[in-house]
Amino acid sequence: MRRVGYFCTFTPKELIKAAGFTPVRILTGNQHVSLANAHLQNYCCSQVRGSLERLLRGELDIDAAVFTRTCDSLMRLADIWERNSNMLVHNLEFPTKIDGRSREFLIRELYDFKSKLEEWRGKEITSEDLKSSIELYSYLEGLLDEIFRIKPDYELILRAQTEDAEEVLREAEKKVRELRDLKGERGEQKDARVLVTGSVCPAVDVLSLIEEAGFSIVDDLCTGTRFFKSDVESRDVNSMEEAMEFLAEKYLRKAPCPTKSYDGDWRFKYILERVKEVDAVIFLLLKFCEPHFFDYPQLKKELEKMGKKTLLLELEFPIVSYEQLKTRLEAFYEMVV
C-alpha cells in the first residue's frame, strides 16, 4: 500500500485512509541539519528544517505529501518540497479563522482533496470506504483518549501517527487493558500534575525526563492529545455528504491550536480550563515556533495570576544536552512541591 505523508493534525487522515493509502505524519529527526540549510533560513523551526533534511537524505518512504495550511514556514516548505522531490504534493487550504463561515469552506476543500486522492490512486472513494475509515479512526482515537487520561504513552501515539492505524489499534487495545488493571492496583496518584503544552515533540526521551523528575503529565502537545482530541463525538454516517459534514465539524472543533484564530479566544479558554486540574505548566516549545511563542507571554501572565508555576523549555533538534533539561526539570519540580 502506498504511503501519503502529512505534517499537521488538521489533515483529514480518514480521507487518505479511505483512498487506500497509509497516512504517515512527517516529523523531524534528531540529527544535525546540513542539506536543508541550502533551502531554508536557519531561523525556521527544526520541524520544518529537519523534515526537509530527511527528504533530501532520502529517509522518507512516502509517495506523496499533503501540506495543510498552518504556519508560514510549513506553507512555504510545500514549494521547496515539490521542487526537490518527485513526490505528488497537495495543498489543503484549512481555514485560519475558525468562525461560522468556516464549515462550508472546509467542506469544499475536503471534496477537492477527495478528488486529488482519487486522481493519485486511480480509484473512486466510496461512501462505504470513508465510513469505514471514520469508524476506524474514531475507535482508535477513543482508545488513545482513555490512555492519555490515565497515563500518556508517547511511543504509542507516535506510532499512531506514523504507522498503519489497523496495526496500532491492536496495541492500543492491549495498552488500555493494562492501564485499567494498573489504575485499579495503584490507587490515587500522588505525583505533582503538570500540563505540558506546546508544539511537536517527537523525542519521547524529553517527555520521559518530565515524568522521571516526579511529574504526572496532562498533555496538550501537537504530537500528543491534539492529534486525536475533538469536541465533536463520533456518529454514524450513511452518505458521502454526511461523512464530509462530520469531518468538517470534527476538524474545526479539534483541540485548539495557536495557528488558528477562534471566536471567543477558545484557545486561551481551553488552556485556562485545563490548568484547573494541575499544579504547574510546562511550555514545551520549538525554537522559532512563532504561533506558540505569540501565545506564550499572555498565557504565562494569566497562569501566574491563577497561582500556577510555569516553566519554558525551548527545544531545537538535535537536542544537544539532555542533562541540562533534566537539571531544569528537577529544579522546577522542587519549586512546585
Contents of the next structure:
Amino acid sequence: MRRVGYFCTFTPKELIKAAGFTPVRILTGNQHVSLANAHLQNYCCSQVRGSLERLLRGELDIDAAVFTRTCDSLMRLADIWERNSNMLVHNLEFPTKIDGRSREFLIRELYDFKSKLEEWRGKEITSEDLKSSIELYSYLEGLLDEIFRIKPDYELILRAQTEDAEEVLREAEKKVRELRDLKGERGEQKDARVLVTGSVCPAVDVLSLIEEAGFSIVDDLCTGTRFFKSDVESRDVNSMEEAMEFLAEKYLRKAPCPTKSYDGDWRFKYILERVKEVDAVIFLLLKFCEPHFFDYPQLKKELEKMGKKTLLLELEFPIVSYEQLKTRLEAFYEMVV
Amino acid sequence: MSRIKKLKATSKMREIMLAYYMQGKQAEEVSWVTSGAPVEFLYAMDVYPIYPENHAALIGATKMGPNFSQIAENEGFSQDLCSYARCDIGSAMVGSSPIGGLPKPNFLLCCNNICNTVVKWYEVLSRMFKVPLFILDVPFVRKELRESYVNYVEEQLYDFIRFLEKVTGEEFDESRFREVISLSIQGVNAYRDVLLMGRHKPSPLTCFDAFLNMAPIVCLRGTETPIGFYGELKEELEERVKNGVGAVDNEEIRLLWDNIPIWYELKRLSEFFIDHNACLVADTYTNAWTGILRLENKSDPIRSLAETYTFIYLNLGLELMAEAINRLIDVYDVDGVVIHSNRSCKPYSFGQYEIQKMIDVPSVVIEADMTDSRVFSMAQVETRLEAFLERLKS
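Could you drop in the structure for the form predicted in complex with its partner chain? We only have the form predicted alone so far.
Below is the whole assembly, all chains and molecules, this chain first.
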C-alpha cells in the first residue's frame, strides 16, 4: 500500500505523508459520467460524480480514501465508495462550526486518524516522522504562496495536489527563482485584477481563459490558494502533542471555505478584505455546490456595495463549451476596464 | 368525490397548527429552529420555536412552492438549492406566506444532524435578520456512535444553555427542563403508537395521513399538545380497526415510503395508490422522530440528549440507514419500498441506489422534489409506479 486519496483540503495530508504514504487529492476527470449514474443522481455535483466515475473506471491508483467532513454529497460518497471498491475508507469528522470548541474535538479526530493510518501501514508514526512531514509541507506551501502572490501557476498547484510533495518541491523552487528574476523587469501587471473565488477547478484551461481575456488573477479557489493557505505560521514542533496541536490550529485557520461556519462570519470578512486589491470578482462555482451557492447572493451584494463588478460562471465538468466561457469572459473584461 | 378517507383528527390538527402559528406572532422571544434540533431547551426557557422547514412544507402543500422559490431565485439563490430553503428565504424576504409569514426571530438555532444545508440556510437568515445564530455541530455517524462525538455535542449543549441564558436574561431551570423532556417523551410515545397502527391489516392509515399529521410532533414536542392529539388520533384509528376499515379498500400491497413527502402531490399520489389497492403503511420520514425515544430512562438528560440527537436517522451512514429500513419492513410487513429521489435533499437521496441493494424487499425510485413542482412530472412517476406495482402483484 502506497497512496492514500483524499478529497477535501481540510485533510491533514501531513499525517498521511508521515505514515509513509503519498497523499493524493482525488479530483474529477475529463470524461463524461456514465458508470457513476448507477450510483449517484444527476443532481449531485460533478466533482463528486466525476471522482466516483474515475474510481469505477479503474483510473485511480490509490489504496485508501479519506473523507473529511465537508458537504453532504461527500459525506454520502464515503459509503458509496466503500461499497464499490476494495479500498480502505476512513471518515475524519472535521468540525463544521469553527470556534473555541473545535480545537479539542479536531485534535481527538487527528489522533483517531493517526491510529487508522498506523493500522493501515502496520507501523507507528513517530513525532520525528510527523515533524519532518510538517516541515516539508510548510516549505512547499511557502513556495506556493510566493508563486500565487506573483502569478498563480495552476499546473504546478495541481501537481502539488496529485503527486508526491518532494517531487513537486524542486519544480516549485525553480518557479520561484524564475519569478523572482522576472519580477524587477516586467511591470507586467495587467490593467484588470480579478479575484477568482469558488469551488474546485481542475480544468486549468478555464483559468487560462480568464487570463487570456485580459485579467490577472488573485486566487481564492479550493484547488488554488485554499489548498495551501493558513493564517497559522509554521513553527517548530518537538513532540507528538505539539505537532497535533499545530496541525489542528493550522487547519482550523485555513483560508475560509463555505462548508464551514465561522465565528463572526469570517469568510465574508476575508473575501471583502481581499477584494480591496482587485477590480472585479469572478465566482467560479460548481453546479449543485450548495455551500458556495448559498453564500453567493449576499456576498455578491456586499461586493457590489463596494463597487466591484461580479461575474458568475457555473461549471460542470467536463466542460462542454469553452467557446461560451470565452465570450462571457471577454464581455466581462470589457465591462470592467 | 375523493376516494381518500379523511381522518377527523386532520381538521383538529389544522386548528392546532393555526393556533401554534398565531401564538407565535404574539410570542416575546422567538427562535427559528431546524427540525432535528433539541427543541426541549427552548420550551424549557419559554422561547417560542418556529420551524421554517414545517412552514416550507406548508407552502409546498398549498402549491405555492414555485412562487416563493422564485422570489429567492430572483435574488440570486440558485434553483439547485434546497427548495425548503428557497421557499423560506423567499417568504422571509416579502414577509408573506399562506399563513401570513413567520414571526421574526430573536435568534436562530441550527443543528446539522439533518444536513449541512441548514447551516448555510441559517447563515443567510442570520445576515438577513441580523440576529445571533447558534449552531449545534454534530459529527456524522458513518459506522458507529463514538464517545468523542457525544462529548463534543454535549459540551455544545452546555454552551447553548449559556447562550440561552444570555439572550433571554433568564436562568436555566433544570427541573422545568426535566418536565419538558418528560412531555417530549410522552408525546413521541403517543406519536409512535399512532404510526404503529400501520401494522394492522388492512392498515387504518397511510403515510399520507402520517405526513399530514406530523406537524405537532415536530413543532410542539415538549408541550402537552401532541400527547392529547395523538391519543385522539389513535382512538380514531382503533375505531377503524375495530370496524375492519382500511385506509385503502381491498389492500393488496403494503408499501414503505422513503424520503420527505412530495407536498404538492399528496392528494393525487394518495388517490393513485388507492386506485391500485396499494397502501403506503409507513415511511422513513415520520419514523425518524421516534428515535427520540432513546431518551427514556436516562439519568443525565443533557448527556442523553447529546447521544439522541447525534444518532438521528439522516445523520447515519448507509449501513445503519438500511438496517433501520429493514426493521421497518419487518415491523410493518411491507412488500416493497417507494423511494423518492428528492432533488432538494442530498443527504437523504444520495446513497438510495446503494440502499436498494441492501434492503430485503423490491423497491422503485421516483424522481421529484419536496416543494418545487416545476421539476415534477406526474405522468413519468405514474408509469414507473404502475410497472413496479404490477411486478409486486405478479
